[in-house]
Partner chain sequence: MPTLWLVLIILALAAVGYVVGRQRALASSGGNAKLLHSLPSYYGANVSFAVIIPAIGLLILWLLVQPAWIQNRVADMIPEGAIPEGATLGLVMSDVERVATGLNLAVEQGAMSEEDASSIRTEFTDVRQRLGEVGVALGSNVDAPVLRAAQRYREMSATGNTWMTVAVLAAALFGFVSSLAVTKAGFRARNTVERVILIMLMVAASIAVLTTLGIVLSMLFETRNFFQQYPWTSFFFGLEWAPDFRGNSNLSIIPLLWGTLYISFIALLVAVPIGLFAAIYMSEYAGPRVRSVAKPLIEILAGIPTIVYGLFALITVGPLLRDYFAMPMGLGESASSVATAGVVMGIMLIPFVSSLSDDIINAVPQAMRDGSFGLGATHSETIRQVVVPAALPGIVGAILLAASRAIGETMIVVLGAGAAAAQFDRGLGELVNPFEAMTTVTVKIVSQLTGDTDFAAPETLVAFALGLTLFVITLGLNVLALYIVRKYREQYE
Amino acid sequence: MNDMRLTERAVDSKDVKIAARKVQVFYGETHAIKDVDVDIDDKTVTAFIGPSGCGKSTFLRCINRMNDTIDVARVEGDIHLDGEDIYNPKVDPVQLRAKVGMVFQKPNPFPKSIYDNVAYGPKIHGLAKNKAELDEIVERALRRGAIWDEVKDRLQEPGTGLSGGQQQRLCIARAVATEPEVLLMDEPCSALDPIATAQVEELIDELKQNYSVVIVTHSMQQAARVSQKTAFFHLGYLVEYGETGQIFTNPKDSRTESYITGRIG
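Is it possible to get the structure of the chain by itself, in the form predicted alone?
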């Protein structure tokens, strides 16, 4: 890479899980992300906030190369995971996505049994030698998704038969089944009712013990509740990034203050 300082910074600091420098994203002629620099810590919940269309989800999708699936998208700059350049041509995006799990806005269980939803990733990546090992992985993931007790007696029933909140926790269990190191969540509660939202938020708080969690949320209240670090995006720029308490109570940039107080958004 042309910027050795990035590599040293990312390798030297054990707290930094993801280091991004000068990241640009283009959709055809549209310049969606402009010059984003950020260090995302391990075992921390980082919230991306900002108005609709500000680039927060686009940047999130850079971290597991989901933008690769969009023909007109082009990503420039450097993103390192544990000091390794994730856009290096030698990096297999499928393997990267096993390390960087993703949970989407709408719960999207596969049209399979609850068991097979969770077992799918570990099977593809060869994480289990036999059925007993796979059973263990599935149980552990469902426990981490805080849904084991609700589904343990109905593992062969379809995942689509669960309630919305249960489906989202199943999707979180599916995402953690491949033992990822980073968990990306793109507005994971926006389709859920308040009770299910509270359950998922409680789960996010527990997940940070094992993962670097990055959550895009349109809810500033949610960002304040669940995150330790917050990044404010506006018009494709990362305007401000810091401790969540500081961003919400004493923002350094007037644009952040305007967004938080409801003057822009």
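What would the structure be for the form predicted in complex with its partner chain, given that what you showed me was the form predicted alone?
If you are looking for partners or other molecules, they are not here, because only the chain is given.
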């Protein structure tokens, strides 16, 4: 009996990577996130779904404190990463963001060469001892971003000269190059064709072996394909959170069901 409880607890505490309690976000007067409680597991893919403007991106940005850069934004409540409060004044948001990487909703490559875009993070964090190592990191990241074959002959060309979908994959490569523990992806496949989408999903699957991945998506099929857990947001509330299979086959809340079947959106 005792043993059982112990193992159960061990599994639980190892598994929860991010724990959020009573999170509120305000943009000036707008109350964008209301009372969100959620536990995001380690080595899992969690999908955030919900209609446009419901606060998915906003909540995602709370996890790596990107909301700090928005003057009007105010975050309340607790978010713990590995049991540590990330909004504690002692926490350095810069270090936090090195651990919690992000792919933004709109691709935002730097006005630098493709190589420098990917090498940016590793250089800042001193991940490579020499040029050869850096080359290796860049190549690996670009391969994982499913864009290596397209850019391997033009690494010195500007990243901004790529197509929209290529830019998005470049940004994915840039984010994985720093080897974050958590990867937040805000609609990473919105500009990708089915082949590139499949490649990115493969990457997500691979990342899941070691990291925790949170992905915002508007595609139910994608959420169902890649995620183990799904959270449904509506008007700033986290309406339902659970196993992906359960959410899609047997939602408890009527709003979730309406959204999944296409009645609200």
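Here the structure is a predicted model, which means the values were calculated and not measured. C-alpha atoms forming the largest set that superposes within 1.5 Å between two forms make up the rigid core. Positions refer to the first chain, counted from 1.
- Assigning each C-alpha to whichever rigid part's superposition fits it better places residue 166 and residue 53 in two different parts between these two forms.
- The chain behaves as two rigid parts between these two forms, and the smaller of them turns through 15 degrees against the larger.
- For residue 142, the displacement of the CA atom between these two forms, after superposition on the rigid core, amounts to 4.6 Å.
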